[in-house]
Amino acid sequence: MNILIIGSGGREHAIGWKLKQSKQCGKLFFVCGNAGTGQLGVNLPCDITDFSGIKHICVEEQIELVVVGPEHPLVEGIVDYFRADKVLQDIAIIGPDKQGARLEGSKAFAKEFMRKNAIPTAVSMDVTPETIDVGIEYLRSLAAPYVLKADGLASGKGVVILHNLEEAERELKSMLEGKFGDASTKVVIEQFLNGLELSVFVLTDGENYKILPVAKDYKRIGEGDTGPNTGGMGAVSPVVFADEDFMKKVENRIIVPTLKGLKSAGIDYKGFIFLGLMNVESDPFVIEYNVRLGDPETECVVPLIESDLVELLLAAYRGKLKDTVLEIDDRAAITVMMVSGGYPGNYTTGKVISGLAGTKECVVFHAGTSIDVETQKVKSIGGRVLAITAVDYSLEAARKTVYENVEKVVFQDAAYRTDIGADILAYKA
């Protein structure tokens, strides 16, 4: 079957890389892809929220399966668009409808959903410009640090953690005055949870579910988790502090109640649920929901999936996930993200990338890359440029391999963290 993947990052490259391994995969298309996805299939120019343009592609290329990578098309209602269109309604599309996508599209909605379904999460309050005085009083009732979250999508920049109360009050006012545009017309003030963060990915057909390999990502730009947050500087899987007992709690306290809550709300959810969790003294708490796979965790997790991903996705769409088996490689995986110098602040693009052909015993997933029309060389076009992943029988061995390959890849002002996975190796329960 012909498959369309919507998105242009490392996540979409990794998904395409895995789907291409299936005997059921015919032609592979990307909207709009990057230099790496272009090696797997055909990149087509189209905005990810141009639903009529995507419809035209689906018709022209006889698409039978659509995988939505990023959150924006889901929040904008691409699944609803497909279901309501007579030409598209028989195409299998992976992702929730607009109502289900509110789990990620609105922090306030997600918090209310968790409260209603008794899902463990930090205590919080929603604040609007009209209730800012109440919000400030609530801030003053909390102990530092203070967590402020823009209610809507803010390209991964809408969460602010501050240690000073006066700074938190000023930040709250700034956010409500439009610092993040419409995304922060409402702000969620949240209690800070102290623990170990991890990412759990669930594939569901609305009734049944499969848990993908658990990962830990590294959000901050600097060594030792210092500096500003980024879209992610790397990831490791598995996670040693997510043992069998802990994951049973995740299933019973979070996954099962989440699916029951979605069903009771009349939401037909067929796709991925990303659980951003905090392990607080061996108890799981939800920091956030995402309604798609995360990045760069996908580049780390997907290589550990041994099952046919096309079969799994079709089973989820058809409500047959219970009849499938998810086979997982029991080795360790690590992903290191190479970024443009200056990221996540100001950075320049258009840097020629060399050394890719010399990499071995790893997979290089492209994120912010393209092919230069004149020279036909790979160049950088974004802040996060490449995700390099290695898999081995120990994290230590995989880590050694991945950094050996990172050093082979060269572009001007390239940057990366050298401590990805070091904390996991040093972890003691």
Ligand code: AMP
Contents of the next structure:
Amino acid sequence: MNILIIGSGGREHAIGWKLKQSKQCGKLFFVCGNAGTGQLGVNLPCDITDFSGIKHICVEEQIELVVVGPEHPLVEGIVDYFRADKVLQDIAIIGPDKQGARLEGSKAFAKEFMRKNAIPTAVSMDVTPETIDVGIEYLRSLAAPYVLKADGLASGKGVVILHNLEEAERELKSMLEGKFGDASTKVVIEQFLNGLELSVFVLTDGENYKILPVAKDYKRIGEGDTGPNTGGMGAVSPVVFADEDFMKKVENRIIVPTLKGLKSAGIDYKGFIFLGLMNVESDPFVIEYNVRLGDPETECVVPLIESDLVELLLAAYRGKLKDTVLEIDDRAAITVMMVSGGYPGNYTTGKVISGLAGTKECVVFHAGTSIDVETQKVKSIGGRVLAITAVDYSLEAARKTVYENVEKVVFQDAAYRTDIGADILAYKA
Ligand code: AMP
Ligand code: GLY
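If the one shown is the form predicted alone, what is the structure of the form predicted together with this ligand?
Next comes the full complex, and the chain you just saw is listed first.
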């Protein structure tokens, strides 16, 4: 069957790489893709929220399965669009509808959902410009650090953590005055959770679920988790502090009540749920829901899936996940992200990437890359450029391989963290 993947990052390259290994995969298309996805299938230019443009592609290319990578099309209702359209309604589209996507699209909605379903999360209060005084009182009742979250989508920048009260009060005012545009006309003030963060991906058909290998993301730009937040600088899987006991708690306290809550809200959810969790003294708390897979966690987790991903996705869409088995490779995976100089601030692009052909025993997933029209060479066009993944019997061995390969790949001003996975190797329970 012909498959369309929406998105252009390392996550979409990894999904495509895995789907292509299925006997069921016919032609693969990407909107819009990158230099790496162009080697797997056909990249087509179209805005990811231009639903009629996407419809045109689906008809033209006889698409039978659509995988939506990023959150924006889901939050804007791409699944509802497909379900309501006579021509598109039989296409298996992976992702929640607009109502389900509010779990990511509105932090206030997600907090209310968790309160209603008794899902463990930090205590919080929603604040609007009308209730700012109550919000400030609430901030004063909390201990530092202070967590402020823009309600809506803010390209991963909408969470601000402040260490003193005055700064927090100033930030709250600035957010409510539109620092993040419409996304911050409502702000969630949240208790700070101290613990170990991890990402858990669940594939659900609305009733049944499969848990993918657990990953840890490295969000900050600098070594030792310092400096500004990024989209993610690397990932490892599995995660030592997510042991069997902890994962049982995640299932019983979070996954099962989440699915039950969605069902009782009348939401028919077929797709991925990404639980951003904090392990606080061996108890899981939800920091955030996302309605898609994470990036770069996907580049790390997908190579550990042994089962046929086309089959799993179709089973999720058809409500048949119960009849499938998710086979997992029990080795360790590590992903290191190579980024452009200056990222996550203003960064340089258009740099020729060399050394790709010399990489071995790893997979190079492309993110912000394209083929230069004149020279036909691969060049950088984004902040996050390449995600390099290695899998081996120990994290130590995988880590050695991944860094050997990272060093072979060269572009001007390239940057990467050299400490991905180091904390996991040093971790003592
Ligand atoms: P988010 O955009 O929701 O992923 O939040 C960005 C980052 O802020 C998270 O990955 C956490 O590291 C941190 N964070 C969010 N909420 C909390 C919280 N309640 N306590 C501690 N850290 C948090
Ligand atoms: N790596 C975190 C995210 O995709 O949101």
